[in-house]
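Just the one chain here, the form predicted alone, laid out as structure tokens.
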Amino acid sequence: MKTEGVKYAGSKNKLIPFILDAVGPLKIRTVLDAFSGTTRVAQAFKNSGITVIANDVSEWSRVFGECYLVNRKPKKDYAEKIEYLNSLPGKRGWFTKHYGGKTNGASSVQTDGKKRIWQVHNTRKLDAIRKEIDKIAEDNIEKSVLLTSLILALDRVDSSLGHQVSYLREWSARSYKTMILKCPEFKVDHLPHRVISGSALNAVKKCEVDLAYFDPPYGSANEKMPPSRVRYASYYHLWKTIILNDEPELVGAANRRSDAGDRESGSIFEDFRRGESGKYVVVEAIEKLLTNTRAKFILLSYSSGGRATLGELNEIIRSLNCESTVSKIDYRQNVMAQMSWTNDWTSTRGDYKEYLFLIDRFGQGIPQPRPHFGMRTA
């Protein structure tokens, strides 16, 4: 079963194959994946028949969480709702104001000099739908369906670069189409998946399970990017808003809202500086986390682009005195190589690589690995 999700500068849906791969042998029941974001890579354990507790600090998480983890009920129990709510007339309120956007000739740009993300037709159903959302939900279950489907519904009338930083000058194809909301294609299990919403460090504290997966923010090892580029709050400020609908103070040629500025990191994991040691604060961060992990075994993707080097990555792991695997995706050929520790962690081209780490946290035996998942290393 596929999984399903918005346009997400974070993704791991190619990556999931590879994943599910790598874990197979371990047997895993349960498992925590602890930067859950738009939560692909936890329907993929839950689709695989393993119990599974999403953490994100993100009010989106939340509710794609239980939305695609914790809904009980199938699919036909909501189409009645997702049909009435296709059928309301649309009607001019605060989105439409703040992100509505008029076809005047070709360009999204409007006379406040602003960029818009969805064109007008769109977003006067947002008015209208949002506010009916509120009434006709039965239960907080229930509401979170109803705003996953509105929710990617928009996604794909969106005029935008994938993230909500910066809107397209020129409208997009897709923004001309009227919104329809489908019912998300969820899976039905009576299995005790969890939804919780925190700190991945406060996280793993908590949970007792077989498998922990990180990914966490990879930020960039580029100096001169600005935060607010790579900081999820920022990227997707638009999904909160529609979610708590608190009608927040904007700020920004986008729109953002006030409180996903450059200023504050959301996440330590996001945090561009470096702390006392010398080190940036995300390589101590992953460090924490990785020494605090309760689970058996953990899994770390992470990428060649980040803050933390191969090298600090190698430093932290061999110090935990775990067995340990390394692999490099190739996308191209469908392949995980195998990997020694010293090979390059980028390329001069600036060719950046998705890594898998799978760490034996307390002794338990890596199986033997697929021929293409690679050898193990000490």
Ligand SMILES: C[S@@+](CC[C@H](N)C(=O)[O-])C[C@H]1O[C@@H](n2cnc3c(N)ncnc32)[C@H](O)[C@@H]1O
Contents of the next structure:
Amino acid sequence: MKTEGVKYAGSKNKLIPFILDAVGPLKIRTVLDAFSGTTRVAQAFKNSGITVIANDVSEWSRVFGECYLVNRKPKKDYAEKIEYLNSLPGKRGWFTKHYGGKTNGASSVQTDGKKRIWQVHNTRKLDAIRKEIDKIAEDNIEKSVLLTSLILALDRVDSSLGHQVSYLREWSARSYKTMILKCPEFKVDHLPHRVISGSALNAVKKCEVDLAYFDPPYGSANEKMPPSRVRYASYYHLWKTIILNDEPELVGAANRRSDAGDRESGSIFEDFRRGESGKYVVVEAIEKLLTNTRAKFILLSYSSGGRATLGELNEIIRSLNCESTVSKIDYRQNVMAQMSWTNDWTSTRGDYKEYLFLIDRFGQGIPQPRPHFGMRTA
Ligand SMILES: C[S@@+](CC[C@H](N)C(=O)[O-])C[C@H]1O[C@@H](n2cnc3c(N)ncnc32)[C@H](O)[C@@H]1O
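Switch over from the form predicted alone to the form predicted in complex with the named molecule, please.
What follows is the entire complex, opening with the chain shown before.
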């Protein structure tokens, strides 16, 4: 079964078949996805019959988790409410004032010189729908399903490159479409999935599971961007504002919420500075995370575009003194290759690749990954 989610920097959507192949032979029954983001990987674990605990610091990940993992009501129970929300006439409100841009019909360039993320016909709908969700949702889970439906609809008509720190000068083709809410594609089961919110460092101490899956941000190697902008809180500030509907104070050209502004400190996993030991703060955070994890196995995702280098990660993992493997994934070629520890671990720049580290914390033994249909193992 397919997973669903918004456009998201670092989403592991394309890696899901490889992740399931790595995990399949471990025969795990419970997993903690400690940086769950869109929850696409968590959804895939759930769809494979595994009980999932999803954790993330962001509001939107909690909402997605409650919708895709925890909700027990069938889709038909939402049909009437979603139809009603779609039927509401648009009205000008706070979202239109700050995020709605106009067209002049003849040109695709935004008219008042300010770049906006949505066209005004869609922010008017957003203004009408968002208030109504609070009135019609019968409980928090229902509210999360309706909010997910609204966020997915807005994501389909945005005028952005996939994040919310700057918007396109010319309207994207999809922004002309009228946003339409649909029921999210969740699967209902009766396993005791859970969603928790907070730092992964706390989550690993609380959760005893068979597998912990980690997909931390790692920081961006893009030196031109101020660190405060390449943070998830900045990237997706609008999803938080829509969820909280708190009309926050706004800063900067993209109208970010002030708590996602340049002066606010971010997550330890998004800290690009070097600490006193000379290591990147994010690398030290990963070290602490791995050491404190109480799972039988750890699966760690790493993309070569981040600040932490493969060599640094390798060092941390080796210091745990556990059996481990690392696979290099080229999803465009559909190839997963197990690497040996003797490879050159430092030179990953210019070679964008995804890696999966599998760590056997307590000596259970690591079976060979199961290749999915059509995949080549090198
Ligand atoms: C690379 S993304 C995860 C993407 C996810 N695997 C997916 O496929 O959608 C990293 C996530 O880490 C979250 N994050 C940042 N700092 C965190 C922390 N200290 N604890 C938990 N989550 C954190 C961000 O909100 C972001 O969703």
